[in-house]
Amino acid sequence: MNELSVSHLLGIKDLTREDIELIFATAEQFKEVINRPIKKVPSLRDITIANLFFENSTRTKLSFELAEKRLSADVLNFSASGSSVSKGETLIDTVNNILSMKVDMVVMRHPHPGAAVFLSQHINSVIVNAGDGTHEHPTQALLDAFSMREKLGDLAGKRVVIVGDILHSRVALSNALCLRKLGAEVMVCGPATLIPKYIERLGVQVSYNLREALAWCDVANMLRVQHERQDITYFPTLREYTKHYGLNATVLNELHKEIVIMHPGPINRGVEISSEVADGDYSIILNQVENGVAIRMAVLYLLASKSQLNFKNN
């Protein structure tokens, strides 16, 4: 296969198997690229990509346009974080500036689930789904994934925890969905308040006790809570949140095996996880900001490939 299945990256729940793969193996390419003295390849010259943000980012903005750079595409920035628009005329008006623009290809970040599928119903671009509510974020799910198979190898039957604030959080469903399709046992861990009622569908198990999930797991994916997403008190208080669910060396220390630990970012330290646990030795939080540009950059180069686009090879 060399090829995907899909024209659209929407969600990991599109995806099969083998796009996985091929979107992986193509990352590994990239990232010898981008370890290069000279990190740029004439991939996508003449391609011109909008990142279209209409939710504050800066990890996941900067990858993305790094990524676009080093293909050597031609990159528009919007950011329309501050605006007071409603959800229609806001994306009918970008639908509109796209189309006059003649952009090949939309990266785009919004806070309504559907956002990305709307566009794609409505504009003749590849659209590539940087966040949508709390629905999914493919790319961060795809990295993460990637990042644990570089440190553990082949990821069946390897069991990764995801702590934290799941009922707010698209990182969360996404990798739920791309590590049980790469054959990883997936349990989620955090207040019962912070659980959606329909994640055990996903043939993901779920645990209320931080202790008992690091001690099940191979991977531990820490989620910061999200209180921007969030219209009620969910827990008392963010020093019980810490208490019952933050990561420390003490932690650690009593499991007596080492774990893999990760987190999307941004952190906040010192709660959901402290700063001797994410900057030590366990740690691949910064393998995951290094393989978030190549894997982007796999995927901004597999779509233009299946759509066509007049890209040049490396």
Contents of the next structure:
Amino acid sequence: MNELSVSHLLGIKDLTREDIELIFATAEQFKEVINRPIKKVPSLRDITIANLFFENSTRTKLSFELAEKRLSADVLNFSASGSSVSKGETLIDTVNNILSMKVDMVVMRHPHPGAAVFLSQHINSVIVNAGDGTHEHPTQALLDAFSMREKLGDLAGKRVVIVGDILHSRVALSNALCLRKLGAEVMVCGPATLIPKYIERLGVQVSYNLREALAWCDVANMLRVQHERQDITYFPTLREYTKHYGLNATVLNELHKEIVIMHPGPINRGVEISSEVADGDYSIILNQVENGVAIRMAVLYLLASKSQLNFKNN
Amino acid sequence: METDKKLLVGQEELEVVLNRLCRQLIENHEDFSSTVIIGLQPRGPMLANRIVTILRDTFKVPAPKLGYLDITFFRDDFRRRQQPIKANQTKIDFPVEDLHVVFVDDVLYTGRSVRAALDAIHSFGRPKTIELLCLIDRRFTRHLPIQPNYTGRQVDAIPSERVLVQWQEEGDSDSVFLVTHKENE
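Taking the form predicted alone as the starting point, write out the structure of the form predicted in complex with its partner chain.
Time for the whole complex; same chain goes first.
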């Protein structure tokens, strides 16, 4: 198969296993491209992409922007702060105004779950979800699985534990869906208050004990506690959270086995992960960032390849 | 639909042709100290491997540099084809800055792949010269002003025909076929 089954990337939920494999195969070639002396290809030179970030972001925004530039696309950046959104403009109006400037693709991060799906139903453009609230973050899940596969080979039967604030994490949901599609076993681990109800229905196991979960797994993906999305207190103190769910060298040494440590960033050093572990030999956190550019190039390239240039109507 | 397969070049003849191409390369590049051979994906690398093997084993050229170049991201028909093309591996472990580059491909048809390759190779530096070696040159079919420097055999074929180069490494004998698809009456 040379083509994605979807026209937008809204979530991992909509992708088939073949889609994911195609994105990985393409990303491998783009990874080679971004390691060349000259790291640019002309594929998307006739495409304009708007990056709409209605929520803060460092890695994802830079990574998308770099991916777009490496593909020779024209890039338009938009942040909600300092824009007309604060004057009361609706999402559809904002995006339609941007599209009037002849934009072909929209990469959007938004605090509301479902914002990307909503946009895809009302806007005539290709939408890439760069994170919608607590819902999905598909490119992060793809780059995480891609990085795991690079380290461990085929993911079928591999055991991955996602630790932390599962309730508020779009990374957790997208990762769980993606890993399940690739045949990996998934466990989520965290305080009971931060584990969503019915999560077992996604085919994932639940543990409330970090040591047990780590003893079970091949890969540990440590998530940040998302204070900005928490309107009530889910655990007594941060110190207590770190004591029970923080990953440090002592916990790691007790395992007597090698596991792969991942983190989607931003890291709260000394909370969910100690500096020693984050910067240690088992950590592939910086590989994740490098792979992020290649994965996003692959996604943009494959989505763009589905839209045909039409000279007759122009 | 029926397929008609006509042998153009057989195993023995192909061996003679490959040896001749290698001699021609040596004439221009001597010991290959400042020359690199680049096979164009997807079908060029097999020919490039073979050429390098013959240069090394038969003509005792000490290990000419070899790379593979994929041109998918440099194609001029992106978003114009019905079916997108899947990218292949590029493997060039050396800069080509100031070196003589020889592109190697099995069949030269429209010249568009070579045009893309001329573009793509510059990601690895600015070569001193670029030459083109092809096993089969389909005459009178070029869309661009591109001609090979080294040709194995010239073939006249109409657009509905396909020239197929097969290699031992793929499980077949070394041979070149002209394949015609015939509509059933």
